[in-house]
Amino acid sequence: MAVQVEVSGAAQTAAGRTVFVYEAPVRLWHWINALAISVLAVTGYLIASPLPSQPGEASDNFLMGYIRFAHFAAAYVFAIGFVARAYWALVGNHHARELFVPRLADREWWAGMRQELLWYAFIARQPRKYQGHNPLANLMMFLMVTLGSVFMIVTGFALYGEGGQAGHWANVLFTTWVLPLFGQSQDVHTWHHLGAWMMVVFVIVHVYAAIREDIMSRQTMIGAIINGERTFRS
């Protein structure tokens, strides 16, 4: 098996090697991202295809009202929570940082995506295993967690913006140029559609992925993002 590990201060278990990866910041804003996401998928997808109306006066039913609003307070958590991850990011360990610096001009980096590629393929018979995560995984967090949550931050606020008129604060930081760089409104309104889309693909592939590795390349990755600790079975 080609084995890849820094393992300098590992502790030895009766499973294997365990190493300390994940601090408590960065696994507490990995679920409650998750959170988020979840909210800001199911009512984006409500806001884009509405309920059949409710019976009754229009005064008396708040639905898609209440589903606004539970969609835009997960995407000020999805925001803030953001902020702080790259916060952590300066001040955390170095797996901390890994979501937003792909170690691109790294030959063995490199290296290491073709081995994960054929892996993923089954192709390749064993992975390599490391203590944060692997090359091919390091790119697509941070294609899509990094550069999509931007994007998604981006289009999202300006939007709100848009509704909240002249001088409110996403207006004048986001829509006043979002906007007339997409070329209008329903524009951005499909881009940012889309890159919802695009996540909750990515999510399920992470899940996916996560459920896999921890089972075939005998490696805890679910657990890893649970108490912090990845131990390499033996």
Partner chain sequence: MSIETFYEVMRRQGISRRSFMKFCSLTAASLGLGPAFAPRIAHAMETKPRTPVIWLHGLECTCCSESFIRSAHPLAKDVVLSMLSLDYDDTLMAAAGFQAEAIIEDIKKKYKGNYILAVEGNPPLNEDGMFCIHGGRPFVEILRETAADAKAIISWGACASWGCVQAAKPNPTRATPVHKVITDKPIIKVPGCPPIAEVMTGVVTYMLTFDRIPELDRQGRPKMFYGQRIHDKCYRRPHFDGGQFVEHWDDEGARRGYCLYKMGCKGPTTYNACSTTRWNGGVSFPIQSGHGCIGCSEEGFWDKGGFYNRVTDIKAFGVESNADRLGGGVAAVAGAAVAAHAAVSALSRARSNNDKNPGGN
Given for the second form:
Amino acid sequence: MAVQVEVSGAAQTAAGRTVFVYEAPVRLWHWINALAISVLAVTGYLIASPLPSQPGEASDNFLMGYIRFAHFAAAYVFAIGFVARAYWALVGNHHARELFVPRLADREWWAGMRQELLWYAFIARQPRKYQGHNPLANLMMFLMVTLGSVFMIVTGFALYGEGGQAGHWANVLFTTWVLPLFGQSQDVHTWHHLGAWMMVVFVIVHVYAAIREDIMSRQTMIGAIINGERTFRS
Amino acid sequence: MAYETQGFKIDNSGKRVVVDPVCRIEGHMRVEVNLDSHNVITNAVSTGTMWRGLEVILKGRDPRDAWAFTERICGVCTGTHALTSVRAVEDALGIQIPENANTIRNIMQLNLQVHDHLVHFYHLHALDWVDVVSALAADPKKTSTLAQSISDWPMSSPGYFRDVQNRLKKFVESGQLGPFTNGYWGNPAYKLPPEANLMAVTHYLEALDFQKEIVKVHTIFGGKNPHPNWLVGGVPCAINLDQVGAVGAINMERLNLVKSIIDRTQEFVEKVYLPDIIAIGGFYKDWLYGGGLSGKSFMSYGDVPQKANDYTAPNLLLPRGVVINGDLGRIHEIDLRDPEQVQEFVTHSWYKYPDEARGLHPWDGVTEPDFALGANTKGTRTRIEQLDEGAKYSWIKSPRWRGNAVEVGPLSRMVLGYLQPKQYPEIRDMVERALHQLDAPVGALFSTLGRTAARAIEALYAANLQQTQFDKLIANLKAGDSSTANIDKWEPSTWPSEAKGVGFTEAPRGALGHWIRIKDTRIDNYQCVVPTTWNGSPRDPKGQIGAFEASLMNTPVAKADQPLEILRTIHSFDPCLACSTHVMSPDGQELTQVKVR
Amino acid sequence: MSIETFYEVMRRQGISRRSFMKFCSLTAASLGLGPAFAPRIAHAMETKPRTPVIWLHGLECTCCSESFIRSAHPLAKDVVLSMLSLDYDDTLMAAAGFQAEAIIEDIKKKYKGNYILAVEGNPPLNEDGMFCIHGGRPFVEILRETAADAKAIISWGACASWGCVQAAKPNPTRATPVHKVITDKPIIKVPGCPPIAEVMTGVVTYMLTFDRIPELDRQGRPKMFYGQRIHDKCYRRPHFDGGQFVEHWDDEGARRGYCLYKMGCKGPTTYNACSTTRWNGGVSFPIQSGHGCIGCSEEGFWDKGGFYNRVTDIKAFGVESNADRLGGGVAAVAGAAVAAHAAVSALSRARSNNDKNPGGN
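Take the protein just shown as the form predicted alone and give its structure as the form predicted in complex with the partner chain.
Below is the whole assembly, all chains and molecules, this chain first.
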């Protein structure tokens, strides 16, 4: 299918126009993912730095167990969501593909990237308008969300498989090769933990950029991920 | 080259015999000697042949982790480096440990002394005195009579010795001699009758079984052995005698286990180890070579503080002090902080100093490797046939006390105790009893045999101290104090930006010190001066020889191609391993193979 | 009667002929051989001489040898006298001099391809290998020569398996684990500093009894002892799951035997048998005695940050920090940058609004 080149001034992005960008599965995935990441970040932090010691009998307590359960449950949601999202990239509209295939070979795309950088550096006075993600956002999404998720899923399930032990699906699929690749379990823990912080950084930047662009690029961002439609303002 | 130093005439003109490697605590060591026309040693060169760079590795690390690194310097005297390290860090940061922690550390340290001495004698040293093959010719009945005459140890029936002999016979007849292959069996330097040999071999096997019991004290308090766990500020094992969760801590059952091991250990040393030494020593008391520096210059830092946090001489149950130039009437005090007292030289060591004529105090120590061989070396850089002791020739530095080479170890400690009967009446008694049983004068102590006997005496002393330290622990618990760690200065944020400290112990092999400098919560400099550095040191700028080299001087060697005497004397220092050695003739040609008789 | 065989050893240890035959048929079955092979195996076990073992020492601390002689079942004595033929071991052997070196040559010739090489410690490669000199030559040469005709190699402990303390940064001697020097022989890694005594004798007796190498994991460790983490079988695990931790040394939690996770215990990342086999005849293991696991059977455990931190240091790009400090720092910087950027954005938007609407109508 032909890749649609979108540049500012094209008919589709004329002021007042509304285009349908994010299909329902994409929006649903976005919000589920946001929730999963929130749960994962908080529980993950508490697994590394647990809450103060609980009083009473060990048999009366299962706090770490519940925290870890929440982490694993959210991790399954996150991972299955990611797989479903990847599937949707195949069957959904072309916007659904952006996250997985940044148009690195496209010169126009790189020119747009330059423009975005200038825009963020307060040098360009106007951003270009895009139906989907602008090239900078696209690249960040690809690096942080796509590759970042793969990294977190692979390292995460490798660690999960340690508890599952030999024969457990995660152990077979991930633990057996990820541990030797990183050196040992402690290294995988450390990098997974660092990856979590990278996700937090992404969320901060992502939320900010969305709000900012919503206000300053005269196109709906937040609305778009809620109702799927992007409206361009003058 | 011929010169005189410390009362020895060094002359390297005779036939050169190379023994490599003679292993030291961590592994490998080399000895070269020159023999005169009567096969008497006129020059000895001892070389440490390995370097691992622990001091370099420690830089920049958390001082609280240092014990684990330094503990791995040696897996034989396991724990003593760790204890020295936590003491150094506590000294630097001004941490006071609880009484229980001090007592538990003492018990662990004493436990190591006994274990190490026992294993050293039976498994690393005994075969220098005991001819295994001769044991096959023994009469088990006579062996039983001999055993029963020296001890009331119950395992001494003729049937028992016959079983062991049969097993040994079967083993030898299998043709696969395992660790006994190609020993110097039948060498004229072996002097025991077959019955004594059979008794000793039997106890070799018994001790091998029993030694694993002794260390369980480490396992209880430190979780494992070798390499138990330690803690800056105390000990990691909490005590909980009678409250909820006591099964997760040191409780009555654990204490009972400690107590039973201490009892059994004491009994084994008293009824097997010490009587064996006296019995074997009786056959060798005319072979009093190997004294070296022992009667002249010797030193002990002291250890086993009775009260916690007081490391001064009057508080130490193992004596502290140094004797120089044979002046036994004067025991000098040691100050490990004094930059003039302990210094390390590298004139003959494979290290670089800015100015090599001068020694450096360990706080200012430098460890920068520099492997270079002297002009008179025979062979190549990676195929050394003969070293040049005129140049650098060892991976060991040369520590000196106020410029003097000294011997350290059990003999030094026992002699220092003997010289101070008021503070150490038990040591005096034990030494005198042993000398009486051997019918030997005090001077006989200053020999290879004396070193070996002093170790056995000290094993009993340490076993007894373990008992009294255990009683002290119980008394303190009875008084209601069960604390085991002081965490006031656990967090690095409570530390000064710069600090320096020194920690010492008496390792089984002798005086051990660690010097640490801490800067911005990290190790800035770390230097260990270990017992084998003192004993095995190469020469210093003045040409003074270390204890190993001195001990070999003037010893006659019965057979140059079976240097049993060299091994016997070197092993008497407990450099750890009954090692594989490589003997070469003066021109580097290998000597003829000697078959097992 | 010349050589004590397996059968005799087993008989002497109280195993009946009947059990022995059963053992042989089980062995045949587990080797995938038919029942007809059982008598053959029995015959081999009844007549086979003990397997020669050469035990070399490189840069090490001898803790592996010390651990080996702590074995309670089987006793080290029985292993050495009856199960294998420990023909060369620097630590225990009586021989010395050329006579000792001759043993290696002899074994290499007589048992070519049939002896086991056990290595304790590792070879340093800097200074032409002369940081560890053996007979005037670099240890690495001795290692290569002895490995050449060995049937299999056992890498004892953390040194031979991973490098251990002398290979900790900056590894001044370039101490190198055995598998990076010897690449053409089956190598069984038995890591730990030291390994548990009964694990060591367990691996050896397994090889002798079943005449095969135990099943190894991807990192070359026997699965039977290194297949699970200490955490998986730790008796303090209920306290971990319950969120009950030692917060400080010698606190109430320590006295009740709570989980040592917050004290930096590496049990959750360490594959070893400590929490089940335990140490020194099952008396205790580090966690039971109140100190966290330091992870001594894991690769490079010296360089994973402090032993007392749960979230350990990362040494990369010249910075030393842990994931929380690094990640948290980056997040804080990102937050501050976002705030600053937002402020500038607001300003520039206000200005451009003013430009568009001069006079403010």
